[in-house]
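In the block that follows, a single chain appears as structure tokens, in the form predicted alone.
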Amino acid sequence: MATKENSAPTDAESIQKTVNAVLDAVARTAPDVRSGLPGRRIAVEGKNPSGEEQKAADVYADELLCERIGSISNVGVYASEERASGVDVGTGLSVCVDPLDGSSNLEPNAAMGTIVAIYDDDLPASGRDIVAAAYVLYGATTTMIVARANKETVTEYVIHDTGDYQVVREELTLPEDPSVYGFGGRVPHWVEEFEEYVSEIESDPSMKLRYGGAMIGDVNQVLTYGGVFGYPTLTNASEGKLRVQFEGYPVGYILEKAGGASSDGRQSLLDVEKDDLHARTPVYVGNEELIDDLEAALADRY
């Protein structure tokens, strides 16, 4: 890893320095990562700390983005879903990744992607805490989309080879009036008044199942077409799968940015406090009516 300077970010303006720096670092290594999927389809031995298969992927996403993000000033910590604990290289703001959400995904060649979520505290953070939050999609075409805490939009960019990058569409927000929906986990695990919700939705005419097998693949979708999305709590799992500072606190933050809401079945995302950095909770996001009839229909469980 390339030496740097072991200086803290102090006001608004380094934060965001610090933040532009590691965008540019997730959006330069976007290509290198797609380039790299080819041939690395295989589980490797062991499994990540949350006990799932590692693909060949996972660990080479996960190794390029600490050393990139790992060697920018005022970046203290690195974490990764693949990594056990934080990596200490240095002082300042706290970086977490899931280096390739949807990795199952590489063997149907279906939508993967990577999130990032940026802290100003250290780990396991609030999602209050949050800076800035993005995630990359390997779809048709590489994009990016960035929520950050100095604007109050959304911004879409599409990464080039050459890992340049170039706004697509800013102000990104939810469409009024929404159209898609998916939902993780066995049918049979769902708990009754889930199950329920889901029907009123399924109900709905102008309502189109999304599912993709890949979180962050389906969450793009509602935020392109409006919808709902979620990985619910289960009778087998309580706590659903997703895991809080990876994947429900930056997926929370850019959707609620973006006009939208997100939950764990009774409050925002961002005011779920976990003190594990791998903790899991049930997440939830789309439109606001629709997570506002969710957290109605679950409102019993609570």
Contents of the next structure:
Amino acid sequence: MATKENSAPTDAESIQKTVNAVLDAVARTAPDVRSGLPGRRIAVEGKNPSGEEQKAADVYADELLCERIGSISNVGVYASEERASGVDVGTGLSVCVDPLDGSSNLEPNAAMGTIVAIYDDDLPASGRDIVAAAYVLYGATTTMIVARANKETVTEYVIHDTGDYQVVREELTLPEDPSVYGFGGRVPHWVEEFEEYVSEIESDPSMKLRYGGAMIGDVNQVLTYGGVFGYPTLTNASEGKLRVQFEGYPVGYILEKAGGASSDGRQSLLDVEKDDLHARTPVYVGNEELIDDLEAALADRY
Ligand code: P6P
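Moving on from the form predicted alone, kindly provide the form predicted together with 6-O-phosphono-alpha-D-fructofuranose as a structure.
Everything in the complex follows now, all chains and molecules, and the chain you saw is the first one.
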């Protein structure tokens, strides 16, 4: 694991000041991201470091966020799903961003998100080095979910077109009785044990399928109604699709703070260790009991 070479601030006060500044920048940039989308619905720039189609909207959001987060003191590195390596912007905390998660939803005008993870270590950092994680959801309204290391609760904000934002839900926790589930990947590529696990869920009349093709939209359904989201290990991609640093760690952190659980199939996502900035991992997040059932179902595979 990386050593602390970027002299990240160690005192709690300077960490919190930097976290506040980064979260404020993300919230105030969200309306600018949103307003730049209509003119970039179709254009494709090329491929991202994971080899996926990179849209003009991805690059636009990334450039905005890099400029605004990179100018914050005590931020040492800005890294993004759209860039092969981190950008050195000074000394201090490392910030990982998925600037426009689910940008393939832009053309059909469906939900998308921005995901942010702030680490007090060099990259690739451990999930246990997270000092704050957040996601913005571009839905019918624009909202932001925030979880902080120095706060036991999860907060939801609504972000206005002006960039001003206010708390709408404090102490957000997963409902006791889950009711939604959604899983990525093609069903023929699901491993047998996972298929059996999903069949069990489908046999429960209280569970409804919710899958929109953008992680943040689907995760926010789980956070609101209770349930489980996953992008599983596949027979043709054992590590699934989602990235540890940019999606697995921050979303796992938020769901665990909200009283839920996360897993890569056998352990908390926060304990997954990868040496590559763009490494992938199977991702499962949601109500603890559903995640326990998932790990039991896959136990023979590990
Ligand atoms: P699929 C979006 O491209 C993303 O990275 C996540 O937001 C989402 O959960 C997943 O991929 C959707 O993948 O294979 O269903 O299109």
